[in-house]
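Here's a solo chain for you in structure tokens, the form predicted on its own.
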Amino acid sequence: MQKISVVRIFMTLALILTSLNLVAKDAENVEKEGKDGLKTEIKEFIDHHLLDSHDFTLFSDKETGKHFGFPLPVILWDGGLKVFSSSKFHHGETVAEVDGEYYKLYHSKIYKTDAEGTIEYDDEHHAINAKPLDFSITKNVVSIFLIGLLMFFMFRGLAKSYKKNNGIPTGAGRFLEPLVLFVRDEIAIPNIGENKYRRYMSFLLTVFFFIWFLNLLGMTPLAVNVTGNIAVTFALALITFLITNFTANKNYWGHIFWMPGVPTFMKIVLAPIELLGVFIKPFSLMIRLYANMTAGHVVLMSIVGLMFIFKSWIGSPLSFGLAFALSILELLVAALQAYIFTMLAALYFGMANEEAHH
């Protein structure tokens, strides 16, 4: 009887330990699934921040499904002009019907679809639905308009203060004047030359303040990422490319197609390489600004997301402190990227106008 009781005791203990082990594994799996779901949610939030959108969403309540913000106008060309509010999409949850046609917002792009909102895919899971021409006023476009108006009124005020006070700025002009002089004395004149820098000053000032202000706007809770949009950086690089080549002198083109002082055979070999460099320069401008600003947003938001993953008295404060330090560093990067883009643009303008020395 005692042996039987001992065996029963061991069997009972074994069952209890097995049950506890299963419970622990289930709890671990639940916790792991919860963390994986949170990581996926953070990744989706970062992706949403980096992409442009057809509405301005300040914040959302996940439990109630409500979004707080305001819609923007959607302008499409699909067999005719179609204009409607982005609220019809309800943040991509519903299908918009306009003049008998159905449109769906999918991954920040508008596709033609049916009443059920069907999206068809290819073998690589890419949407293959037809897309109308999209001329919508998106979040990035609104941000560009706002910065453009801000710059217009700021520099208009600076010009008026010069006129009224005999060249002495007042108000916001006292903040702008040192920066204008910095662009002129430290960027334009050293790289372009004392005689030719004036014709480029308007562009250099515009691109410097435009990039800087947009970078600063991207650090606000409005969650805009204009300079992290490759279409914007492409447009800035394209304008720089056009100005460089349309204002270049004969000496510039001579050094590209028929380099002086070089043997004829080497001229034939080097000409395609030099011509390729004409396109590589603006391409580097585009990629540098796009990659640096995108990487900064991704790193900063990833570190902020770690606070919600750790949920501990050690990990969360460390993540917050690191995010705060990086935010301060991003303020420097915002100005630094504007300076680098303007400096390289001035350097290209100077190279295009360099006089012959032989």
The other form holds:
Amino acid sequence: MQKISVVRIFMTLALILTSLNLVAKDAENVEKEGKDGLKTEIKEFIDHHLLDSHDFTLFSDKETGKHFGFPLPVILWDGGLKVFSSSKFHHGETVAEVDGEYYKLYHSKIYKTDAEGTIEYDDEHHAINAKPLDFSITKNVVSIFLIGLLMFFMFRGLAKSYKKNNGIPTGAGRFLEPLVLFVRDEIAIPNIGENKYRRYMSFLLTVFFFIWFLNLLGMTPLAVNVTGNIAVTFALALITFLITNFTANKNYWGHIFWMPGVPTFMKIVLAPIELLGVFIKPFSLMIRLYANMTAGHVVLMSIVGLMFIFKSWIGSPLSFGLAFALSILELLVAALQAYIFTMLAALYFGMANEEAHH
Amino acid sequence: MDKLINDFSFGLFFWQILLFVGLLLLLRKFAWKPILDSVNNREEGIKNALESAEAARKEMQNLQADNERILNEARAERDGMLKEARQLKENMISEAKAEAQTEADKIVAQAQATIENEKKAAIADLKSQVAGLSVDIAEKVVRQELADKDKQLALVESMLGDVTLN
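What would you give as the form predicted in complex with the partner chain, now that the form predicted on its own is on the page?
Full assembly next; the chain just shown is listed first.
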């Protein structure tokens, strides 16, 4: 009974608000121009958010041009090591002068420039200024470091609690242990096998919690998009690739270069395909994680942006509800992507260790 | 794809590799190894405990079976002993009975033999007395009869008559 009455109240409210909205429609036409501006602003904001950043901006005020956050160290290699604070860039508004060289932050990238900060473009409006090697401690690097620190203390705590409490975890360990066991019993052992899973456990556990925690960090209002950055996923995929191929046994290479059980002609045809597969597997890992996390961020932020575009009593709560539902979905995706990455990595390790059974 | 390559930040890649591998090595030494070892130990311990509990249960069962067997044996032994004793008793009784019987039979037989002998002796004695008496009587009768001559002749006559009749 109560539920129905609540729904009824909502519907009545919605009706009232719609009529109000119709009245406001004329005024909206005037605002149309401003709305287009808002749309580009939101798009730029999302684009900017997806990228790495040289300073840790918590939020910024567009009207006063003020940014709240803290600068991060910039480390450049440009004929010598150059270290300075990212506050020198003033969020890309000014040129930073270091040891007689001029640098400018443009679309989250550092370009070498002159004293006036001229940026030259090619036909497709891409900057063609020289780029120094950038080893800056960016927002993503800080996030990775913090998550690493968090993981270290969490799992160090779990490891210590075993010793203290006679083999039974205490506190947060009670939550973490089933997850560790999940990785072992549901991911490592079924895919790699009882005998050989042990030497891969460190990597699988680290990568699982690393991706999961960073995905979750991306769901916080800080919204750092680490796992949706191609450099990060590339690094993870590369490590997976190296581990797979350096621990592979004879049987694995035999299946790639000289597939047993097929005619010789097919062996020759299959070899390049199988060899390609060796690279495609980690490549798919890289793209999957990157695309899923980036897409999640884009959709979520677009729906949040919709609230500001609608600016109505129906549209905004609706997009809020949608954003809320999507956030819950993204929480699932955060865990799911970590699971899939770990699971596939384990699968590849298992393939590399398969014994001949023909 | 172009955008992907354009967005690729070598610096971030460098830091990611460095931090991740560092984290991996640190966690392996300080977290994963002790955690997995502890979990394995615990699981091993649980398995062992279960196994030893099972073994103890079996031991208990064996012990109980043993007890039962020993008890049964003791019972059987007791029964055997009782039976033997009963047998012995019966044997003794029947032996005694048989002995007594033969003894009694012997005594009776002796008594009968004695009686028979006595009887025979008595009869013999009686016979000899009757014979003596008869001889005496016959002597007296004959003496009396033979005193008269006629009578002697008559007797001979009658006796001869009897002989012819035969």
